[in-house]
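One chain comes next, on its own, written as structure tokens: the form predicted on its own.
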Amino acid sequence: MKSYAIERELVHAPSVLDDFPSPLPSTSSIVVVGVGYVGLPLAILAASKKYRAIGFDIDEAKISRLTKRDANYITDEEQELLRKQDNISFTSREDDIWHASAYIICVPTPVKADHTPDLEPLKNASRIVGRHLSRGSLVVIESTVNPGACEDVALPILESESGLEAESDFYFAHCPERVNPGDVKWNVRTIPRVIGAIGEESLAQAIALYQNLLDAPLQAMPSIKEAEAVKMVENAFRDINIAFVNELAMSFDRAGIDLLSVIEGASSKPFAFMPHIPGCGVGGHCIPVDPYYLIRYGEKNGFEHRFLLTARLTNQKMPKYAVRRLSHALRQKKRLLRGSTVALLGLAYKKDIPDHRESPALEIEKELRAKGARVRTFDPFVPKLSSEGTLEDALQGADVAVIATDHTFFRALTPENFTRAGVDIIIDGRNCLDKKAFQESGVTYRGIGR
């Protein structure tokens, strides 16, 4: 296959290949299947580029809220764009998505209770798109999947449902999503992307579309499988490095070594070191999930990913480790966790966003309750899961506090915020507080690795 690599220094990604088709005209319709954390920003972006954007989802309640422009899980900038666009609509009716120029599938790809991949959402989305696919349309899978899933799972369904053949009747590509929730700089429009396709024509069509959507470089991959593998490797890389520092944290806590100080020192090396910060667990819908897709894919091919599995197991036990840190701090004061009142601050998996999917804070809460503690929860970004309405309500009368999310609001807290409420033990699960200030105040401070 001819390589269509685009120079990385091209930020605005103009058409650089003479044999590429022109981008879809602005009169074209783009259907985004699945309007969650990935699909909704993409649909808004398409509308901002003057396409007729249709957000499709089987969740009728979500569609009702989006039709009213109620979307609290996207950035303020994206919400403002959504309110301004009159060429974007939302529907749960399949009759509304006939004859689109492009279908972009952005459904979740979770894992089951036994950590095996759950591709049912992708299969269902492929059936829906296949039933409405027209000749000349482009289908792009953005959902994160293991190598082989696009061609072995989604594509046969699309062809069977439509009666059409990929590359000769319609175009088929994979452009794995890349989002960084809460990041103003790196968003769906500005993050570089990779694309793989079933053939040269499909690749050309997909790149032409994304060139028009993004203000970011694109890199064409020689195959769909390699594009699928890119996303797997990205998230496995993060999981492994976080597991490394988490393991160091558990070791250095016993040795009385401040790991954050060590990481700062190691970061002075100008090459071959990338700092990662330990914490009370890994959350979100990517890092705790995607490595399992790679692990199961390896098993299918007769290979055991021991390294990836070890990293997953290490990161999974960090919420319980945070609770053990708390229990140990209490025992040093001749108190027990059972019967203590714990203020759990933060329920989102990441700072300054409302997303609590796979959040380690929820595992910490579960473990605390299992140990007999009374738990109060507060997160200004996740009020629906918070038992308390304010920070003061959560802290007043509590025995200890656990920081599980490093929201900017929590990072600004001082020892006085806790001592006024009678809290004398802090477990900083995100290492986001001023350790020295808390120690000097007489409050018992424990971080993860410090």
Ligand code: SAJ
The other form holds:
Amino acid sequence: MKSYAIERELVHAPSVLDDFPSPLPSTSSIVVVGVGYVGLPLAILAASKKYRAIGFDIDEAKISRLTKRDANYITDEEQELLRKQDNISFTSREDDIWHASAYIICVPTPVKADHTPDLEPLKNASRIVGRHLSRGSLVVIESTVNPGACEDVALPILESESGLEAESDFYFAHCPERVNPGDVKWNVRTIPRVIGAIGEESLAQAIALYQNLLDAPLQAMPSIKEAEAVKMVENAFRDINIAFVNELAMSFDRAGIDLLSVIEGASSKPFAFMPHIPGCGVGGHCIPVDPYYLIRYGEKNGFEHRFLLTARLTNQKMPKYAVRRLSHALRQKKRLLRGSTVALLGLAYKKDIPDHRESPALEIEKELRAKGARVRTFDPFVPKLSSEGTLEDALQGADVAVIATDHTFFRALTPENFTRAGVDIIIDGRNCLDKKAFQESGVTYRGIGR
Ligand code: SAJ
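Switch from the form predicted on its own to the form predicted together with the named molecule and print that structure.
Full assembly next; the chain just shown is listed first.
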């Protein structure tokens, strides 16, 4: 199938979806399976485009909260839209999702403890959709998967559960999600997308739907596998670039070179350099996970992704590196980490969001405790995991502090916030504080790579 970029006006796909957008006859609906940080904005977007949107999830507690329009993991704009839309409903009952015109699967694709892909959520979602789709339905998988997962794992389940055949009876495509949690500029409506499908008709159907849903360019891929590979490559690219600066950080810390200023200098080159920032680790549900999907996929094809794995191992050692920076700073003052009280500031994996999945901060906390330190945690975005309710509570009586998340709130901290509490060593795990101000205050400041 040829690969071509689709501009909005170029595709006139004869489609069962032709009567989209609404006002839709009651039979036309879009079921989003999995209403987490990816699926919920998509369901809200569909409703805002006048589709009849049904958010389905197996988590009944989540469905009950969403039915009350209670969702704290979407932007304020999306929350406002959710409250306003009356053509969106939420359910965990399969009886509510029969014969939809389109099913969009947005379930998690994590890795297991041994870093192998866990496709159980995808398989389960495929079984649920397969049992309820009908002739002419469109099924799109947005979950991030390695090449081959849509056609070799999800599709056989969809066909066996429905008794229908893809392309001839129902339409099947992959449009990998590109949600960037916390980003208000690039959101589900505006982020460009790629789409791969099982055949020409499926591709046309999927493009017709996403053209109605999005206000963003669509890139049609030659196949589903290439569409799956796009997302994997995007995120592995980010992981290896972060690993590059993290390795440089560990080297330059020994040489007393400020890597942040080196990166700033390299960024003056107007081409062929993309800055990344060293830090205390790589968290979230995408960047530390997706490379393993590629690594395992390579293994299945008899190829060893040594470079991807080395990058993963480099990033995975950064939480312990941050603790070593602290131990070293204490030793220089003839003090020990064991028995010290450490204020760990930040638990989320990324700034200004509440998500703490795969967060390096939790690794740092574990390592500090393993080394015999007393740990007090504070993250205004993650109150449930914080042992202290305020910054002052966390700092009062602490000997040292570690910044593990560059929340805007923490970026604004000054040396006085710490010195007045008696804290005299700061490990800035996100290189987000004003290094010069801290050094001039007499506080021992250590960044990661500076
Ligand atoms: N991180 C660094 N140094 C960097 C950038 C990030 O240490 O230079 C760390 C962050 O602190 C965090 C982790 O890596 O712990 C992941 O950060 P992220 O900014 O990549 O955030 P994610 O996980 O939300 O990544 C998403 C991804 N989006 C999708 O998968 C659709 C990713 O592709 C985006 O590049 C990223 O957002 C983004 O650009 O913000």
